[in-house]
Structures are given as C-alpha cells and as structure tokens.
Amino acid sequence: MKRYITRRDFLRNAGIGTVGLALGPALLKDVFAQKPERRTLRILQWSHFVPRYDRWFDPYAKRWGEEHNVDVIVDHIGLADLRSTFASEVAAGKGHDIIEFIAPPSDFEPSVLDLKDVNQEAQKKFGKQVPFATRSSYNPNTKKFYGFCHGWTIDPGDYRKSLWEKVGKPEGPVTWEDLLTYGTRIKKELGVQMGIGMSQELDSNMAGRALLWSFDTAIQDENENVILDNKKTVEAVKFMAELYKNTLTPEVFGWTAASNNQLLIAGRASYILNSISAYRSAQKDVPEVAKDVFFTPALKGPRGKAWACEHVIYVSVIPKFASKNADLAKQFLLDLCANYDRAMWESALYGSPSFFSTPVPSGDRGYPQVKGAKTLRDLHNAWFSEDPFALPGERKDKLLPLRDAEKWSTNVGHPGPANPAEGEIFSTFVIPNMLAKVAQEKQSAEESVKQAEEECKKIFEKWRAQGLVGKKK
C-alpha cells in the first residue's frame, strides 16, 4: 500500500518542524528551492615569465568563479615539467580541466576534446583569429580543434645598442649575416658574447626554426612531407656552427629557457633571440642595462626571407577525462578573451591577442585610458608606439619595430600546420640537437641533417599511420 505523507509530516521528518512552519509561505518556498551545486574548475598553467601576470590572473580566475558559483583552482608549474605532468594526468585519467601550453600540444590530440564550438564562438564574438594561431590549434587532416589559442608572444631580437654602436651598426642587425659579422667583432673587440641556445629547451627550439625558415628551408612543406635533408638546411647548419665558433660559448649547449634572459640582464650578451620578458626583468633589476636594450624584427636570411617562430603560443586544451566540466572550461576561455586588454596590460605587453578585433570593454579597466581605442588592435598599436612601461628617462618608442610582428611571425610547422608530428619533433628537440652536433664537431653538417631527417620521417610515419598527418603527396 502507498503511504501518503502530509506536508507537516515531511517537515517534521526533515528536521524543519514547527520552525519551518513559522517561516511562512514565501520563505518556505526558498527552503524547498534546490540550490545549484557548487562546482570546481581546475586550471594548470606555467609560471609566467612576467610574474605580475600571475598576480593578476589568479585573483581574476577566483572572481570569475564567484560570479559563476564555481571554485576555481589555479596551479602553476615550471615550464620544463608541464608536458610530463599532463602526460601523467592523461595516463591516470584524472587531473585538471584546462591545461595551458605555450607550444602547440598537437601530439596530445587523441587525449583532448574537440574545441570547434569554442573556436567558432570566439570568431563570432571577437572577429578573425591571427592565422598562425589557428594553425597552432587545428588539425586540417582530422578537422579537429585540439586546442584554443587565446594569445601569443612576439619573438624579436634583443640587442645592446651601445655595443652595436661601437662596431658601426647602431640600429642592430638586419640579417643573419649581420649577426655573424658584427657579433664576431663585438666578441673579439669588446669581449661580449651573443646568446642563442642549442640545447633542449624552448628558446633553442624557436631559434633553430627561425634560422631554417629564414634560410628557405623547413622540416615539412605545406603538404606535410618531410623536406629537411636539402642543401639549404646544410647551409643553415654550417652557418650556425660558424656563428657558435665566433660569437658564442659552450654554455649554450646546457641552457634552460631562462639562460639567455639571465645573460642579457647580467650585461654579458650583445644580442639574444627572446621575447621582451628579459627586458622587463632588466627594467626592474638592472635599469641601466634595460635602457641600453633595443629590439629588431626577424632577421633576413641569405635570400631575403625573414621569419620568427612565435616565442610562446598560448594553446589551452580540455582533456577528455574532464568532459563533465567542459561547459565551464569553455566559458572561462571565452571570457578570458573578452578581458584580454587586461591580459595584455598585466603581462606588460608580453602577451598579444589572437583576436585583435576584440572590443575594449567600457569602464575602469585598471590602466590609463587610450583615447579612441575601440579594439585590442587600437590598444596594441598605441602601447607599442609609446611603451607605457618605459622607465623614466628611457625612450618610449623601443617596441615600435614589433608593432606589426604578426606579419613576420609564424607557427611551429611552417609552412604547414602544427600537426602531431611537428609537436613531437618540437618536444624531443630534434632541431637543437641537429645544430649542436655540428657546432660541437661531433658530426658533419651533411651527416647531422641526414640523421635529423630520418628521425623526423619516423615520427611523421607514426602519426600518419594514425590518420593525424596528411597523406604523402
């Protein structure tokens, strides 16, 4: 038999009793209303090279959580441990809901969700994405957005103007040949080396690719065929060996991602290939060095090509094991883009947006108002023309050569996409190893290039067999 429970019985059994009855109809309705369950969103990202960004981001994420009834937990990790940590989470089937990488994590494609909907919504809200940001988060073979790229970092050359003035090149190098010619003189005559790495770390990966592209060669062509073993690659590798012999020191073979920054700040480098983070650190720690640091765009190769590998590309992924929180994660990423004016400002212009047409929100944004600025492009142009973070008495136009950097910046995998094969080659440091072996006279340029191509082909074939790299053409 069914037992019917009266309202009074329910209240008494539920422990509300006469107190509940005394609340009255209106408040009683609130007692019975089901409150949405508070959820938790976990974010894993690297410890930023510009610490003030993390000091902004963490409270921003917490405030976002309060507005959405979510506990947001942000965990920071050393750059060198990021990939291995995520690989462990994938193996365990649990971990963070959003993982932010700073190089295309294309080799993790099988383990992450397709973020096509987020990318499409971002295009609707914020306009066209910088093309190499799309190539760093989309696999044209599987038609899958394995990530969402909200921003990137310019990779210029940083040079000490006073040193280059003394050898007759006050505006710094324009070509790779300038780097060799004048860098050699600076080291011999002034005793100051250059800082370009050939070790297993981020900056060495970037520098090696910029060198290859500017010498009109690459790992793959636009159709994802390995083309590394050719005369132009051998030419580039021989050039790097000569550059090492004349302008560098053996320490570049054991560098970390912070080493060239430290060399510049210490006043021991005439030129490094890096973002503006080293300069920002020098402004804080060694102002006199900072005032002497200026910037060059990508250097031209022997036939006039000039390409830089974007220094950092922010690609966030949502792992398959975090699918239950995917709605929160996607909304968080979209809202971060909507607030990217603050991301630019709080990174001291280290971070550039992937969506330059994003409207600037109204109201107090925590920075001096830029007259007439309606989009992030307007802010970018204004700030790079007159650096708001310049020190007193320092020239404010130093960043002007970087204002149109997206024209000479490109993605890992250029001239093709940042496919999983390119991702694995990047993470296993095939290119820095190839360059180092020749500079250390362990192999000839021809031998090292041939060996590197064989490694690349094996990696490409592995991913091609899984359908994640295009068919040979």
Given for the second form:
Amino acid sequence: MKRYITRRDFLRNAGIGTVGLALGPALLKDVFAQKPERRTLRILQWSHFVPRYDRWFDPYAKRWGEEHNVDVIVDHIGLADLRSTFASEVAAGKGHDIIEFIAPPSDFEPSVLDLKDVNQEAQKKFGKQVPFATRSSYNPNTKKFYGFCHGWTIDPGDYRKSLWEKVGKPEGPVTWEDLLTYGTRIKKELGVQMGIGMSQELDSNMAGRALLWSFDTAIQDENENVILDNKKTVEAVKFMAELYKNTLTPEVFGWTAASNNQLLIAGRASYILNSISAYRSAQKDVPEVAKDVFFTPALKGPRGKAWACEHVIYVSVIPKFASKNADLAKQFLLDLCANYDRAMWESALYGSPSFFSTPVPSGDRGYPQVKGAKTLRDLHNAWFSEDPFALPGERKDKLLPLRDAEKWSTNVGHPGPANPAEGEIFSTFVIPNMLAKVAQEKQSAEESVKQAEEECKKIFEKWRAQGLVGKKK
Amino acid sequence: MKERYLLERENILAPLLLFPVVIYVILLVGFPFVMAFVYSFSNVTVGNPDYKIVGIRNFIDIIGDKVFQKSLGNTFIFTFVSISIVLILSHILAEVLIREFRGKWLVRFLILMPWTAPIALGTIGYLWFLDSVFSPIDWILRSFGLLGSPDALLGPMSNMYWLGRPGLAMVSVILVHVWRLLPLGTVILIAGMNSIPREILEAAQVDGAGYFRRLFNITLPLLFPVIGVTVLFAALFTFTDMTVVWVLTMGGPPPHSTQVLASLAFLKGIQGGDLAQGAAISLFFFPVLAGVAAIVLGLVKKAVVT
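Just the form predicted alone so far, so send over the form predicted in complex with the partner chain.
Shown next: the complete complex, the earlier chain at its head.
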C-alpha cells in the first residue's frame, strides 16, 4: 500500500480538483436550473371582524400558493396597526408584497406601484367596478391607481323593531328627521337611547360623513376644493346637537369600534349605524335581540338626498419594494376577485364585491347552490332577499333593504376622490370633533364649522403642495 | 505600578466597557433623534420617504394649531397631577411598607404587580372597568343608590360614562397612569427611607419630635435626592407616554380632551400621514424634558447630604 503521495499523484489530483472547482458551479447551476426557484408571497391584512372569513382566507391563500408553486404567508394584525406597520415597512424598504387596507391608503401613493394594469384586467374580466371603489383607489390628478379595490362593506342603520313599533314606526326610520322624532319618543317613553358615535374613531367618522352628505354638503367638492363652511353644514351640525340632546347619551363621545356591538347586544340601543357585523354577533350571543334587529338604508336628509359611507373598503396595494413579486401579487388579487363568491359567503355577507358582474365559478363552492345564479349580482340579490344565515324562526328577508346598497353608498371624500387630504381629515377626526363640540355646547355651530374648515384647508394645502391633491379650480 | 496587561489599564478598560452602551445609545436614541430633527424641518410623509427641507414651517403650523395647544396643556396637566398623586401615595405606601407586619410580602407583591404587567394589557382591563355599559364601578354606584335614580347623588343617568365626559375621561386617564407609576415611586422611596439612619429618627423621637416634625424636618429633607429622582423618572414616563391615553380614549372624548403630545404626534405623524409634523410635535419633548432633568438633577446635587 502506498503511504506517500508522489509528485505525479499530487499533480493529477490537483488537476482533477481544479477542473472540478471550475466546472462545479456551472454543472450545479444546470442541475438546479431545471427546477425553478420557489418564491414567497407575503400578505398583510387585518384580523377580520368576522373571524370565519380569516379561517377561509388563509387556507385559500395557501392552496393558491400550491397551485402556483409559491409559498404564501398571510399575516393578520389589528386594523389600527395596519398604517403604522406599513409605514415602517416603507421606511425600511422591505416587507409584505400585498397590503390590504380597509380605508383608502392614498397617502402611500408615492411608495406603491401603479396598478392600472390589474384594474384594467379586472374590468375586462369581471365587468364594471362600483364607482366609489374606483374613487377609493385611483388618483385623478396623478392618473395613478395606487390600489386595487376588490370589495367593500355596507353601512346601514340597524334598528330594534319592537321599540319602533311601540312609537308607531314599525318599518324604522326613513329620514334623519325620523331619528329625531321617534328616537326622542323611544328614549323618553321607553328609556332606550340610540347609538351614533361622535368620538375619535372609525364609526363616528362614517356617521358624520353620512350626515353631511345627506344634508347636501361635504368636506370637498368634485374638484377637491374645500367647501365645508356653508349653511347646510351648519344645519347638519345643529341637527346632530339636537339629536344628541334628545336621543343619545355621553357614551357617544367615548364611542369605540366595539360600542355598536356592545350596545346592541346589551339591548340598550334603539338604532345604531353599523355594518351587519353587530347583528351577526347578536345572532350568536343574544338571538332574541338579533331577531328584533332590522335594517334601514341610508337615511334621507331634509331635501331628500340619502347617502351612507361604505363601512369598510378593501384596497390592496403592492409596494415598490415588492416589485420583484408584483406579477404574483397581481395574479393573486385577480384570482381573489374570481373567487369572491366565497369571500361574500365566508364573511357571512359582511363583504360585498366591487365587481358585481363577476361570473360565479362552477362546481362545489362550499355553500348551497343558488339556482340560476350566474354572476355575483345574482348571488348577492338571492342572499340579500333570503338571508342564508338567518336563525331558525327568524325572518329571512331582513337584508332586503340593503340589496341595492351600492346606489346609496359612497366613498370617503365624496363627491370627490379619496385623496390623502380627506384621509388625514378622516384619521385626525376633524368631523366628529366638529359635531361633538356643538353637541357638548362648547361652541356654536357656526364657529365649529368655521374652525373645522380652517383645519381642512390647511391639510388640503399641504397635500396639494405634495402634488397628490388637485389644483384649486 | 505599571499594569502587565492592556486590559488592566483603566484608560483602556473603562472606554472598552462603556463602548457597547455608547453604541446602544447612538443607535437607539441618537439616530432616531437626529432623524426626528431632520424630519421636523422637512415635508416627509409616511407614504413618501423622499423629502424636501421646508425650514421651520412645521413648527409655525403646529404652534398655531389649536389641537396642539390643547394637547400641550393636557400634557402638563396629565404630568403634573399624576406626579403629585404618585408622590403622595408612594410616600404613604413606603411609610407602611418599611414597617413589619403580617402579610407584608403579599402587599408588596400586589403593589408591584402593575409594574410587572404589560401596560397595554393592564389598561385594557381598565377599559372594562370604565365601560359605558358594563362598568362594575357604575354597578356598585347604582347598588348604593348613588347613581341611576332621579335623586341620586351622581345623577339620574344609568352610567357615569367615564370615557365619554371630558372631565371624567381626564380623571380616568390620570388615575390609570398613577396606578401604573405607583410601584416605581414606592420602590424608590422605600430604598430611600431604608437608607436614612434609624439613630437620627430615634434621637429626634427621644427629644420629643412628633411624627410630622420628623417627617418635615428629617425624613423629607434627607429623602429629597430620592424624591428628585422619582420626580424625574415619573416626569419622563408621563410626558412621553401615550399608551394609557391611546388605549383608553384615543385622545378623546372630543374635542381632544385627553390628547397629549405623544398621542398627538402619533395621530398626526402616523395615522394622519404627516410624518414631518409628527416629528415636530415630538421634538417639543426635548427642551421640556432636558430642562426638567437639568433642574431636578441640579437640585438633587445641591441637596445631597454628605
């Protein structure tokens, strides 16, 4: 046996080694090139108000990943943390590939990709988008789709029929004036208040805007000029103060996102402005209260106009730092739209589609088949005519008044787009504060409106200087 | 004697041991501070990290802003009242806890609990206590006939609406913050009291000095440096805290009744998207807290008994 290495052995082995080292990476590259690299798609979204939606969505996303040879990771966080989390991701330059907001994230426009192609593709495949969904994802000044809006949530009025029956209005309020007239009687005669928030939180923002729009006024006009300080706003603010004095309690100044559910479930609200999630919670926790809850569409103002703010609007963005995965992210969003029948069903009708003409996929969809339903519109009409989630012995036609909700629902920023100035006014609660100060008798309606307009103008000017809000016209 | 090894030399060992701390302070305090300083003179937003320098425009805007003025006032009220209550209560607790009694360990444990529990979690507990529908405090008040009937002392309404009425909301926020800070104040004061030589107090007692004489002429003067440190810590924690306010009221009830500078900076900078204004608001902490620290530490230095 050789115990030593000859010069020849050394040269031979060294030569083989050198060739191996030189060719190795090339050979390995060829081997691995046959198997494409598996990518990861990261999604960030809120923990849904209806938990069964998340229980459906997460496995759906995973399955989609398997079909596309992608690992899909879905992270859920509280809705209040969405903005701050994404802000830190923008600052760090890395993070999730899709971020689903529940309010228009228009101020993030410079940091996200233009989703014009997805929006166009979706319109081609699924038909026309509801107009306020477009206004919540498109900046007409920069001509950029900063987001893709796949769905939204109806924000109706929920009333306790038994209470309204006792004061002679069994079908519930139709106008804001009805709220005052009959709500006052219900509080005085039956001792039950209403629950319309005037606090620094989401639902109060919605309620305040619905009131303004139904009183024919708004923060901005179609061309993004601030028009808040006018007689109709003063009229609306005075009305709200009157409504507070006669039908509400100080709890509305400490209103939180949970207050609607809480008050309704406690049986201590004759009327609330909320999505159907409060009713769904009541169905689970206090069926006898739920059976007594009925719905009204947007209430009419003094001149007959009726608007409600969408309760939640799902706008997904793809950050610029995720451009490597943009193709996957876009495909995921389009496929989600194609499967929106499941999203509607799994959210127990909390979520409505932005594209009503989307065809209903064939086969077993995980819900009882609806005869003749070819599009989401058909499904929506059928389910809202006969609520499949109604409790045994409960009336099934309660959701009927909400069937054409997209006609009386609109976006934050109405009648203009949901620009960043409207977003900041929304996030800093200018409107609930304007209403509350008068209700608390701390300021006159005229002064409060004037002060709110000044705040709004400053905010608008700032974002105008950033080029994200249209020039004054 | 000359040291054999380099690490035995004080001029090398000391900087070496301090080095990690210096790096830590630079990275976690210095860097964000410089960023906040730069941002406050810019037009940066959360959605657009590219920015232009706009001079002192943000400062002019926020100083003229009524919400900022109100928040500044609230911050001082929140800080001053909280610290005053903490000082009084922690002194009482410390007086009790330096004495021997049965179950002292349990009392100490209970008092320290708020400090060990995550602040957000504890505050969420208080959300229930102060709830507008299910508040157990209201339930007790109603049970004693103090609330919910036409002739009740606290009014005919069924609930107090702690977080819906501006005055009560501020009281609630302050009390929860006091609950949070009390253990810190108590522990510091217990340490201070234990360091006072018993002979001095005993001698004063023998000479006929009563409790209050001893308190004001011996205990408090000797405790002054410790009280100074307590005030400094409490001021720092209170002035920069937004957790209690944010969890309980989000700065409400309207109009910004419990908004403090820290929550306003978050509201404007992150929620509202105007990072530059948020940074400008947060920079207001710096001169105030630096001033408080300088004054307190100066007084403490003068008062140190050698």
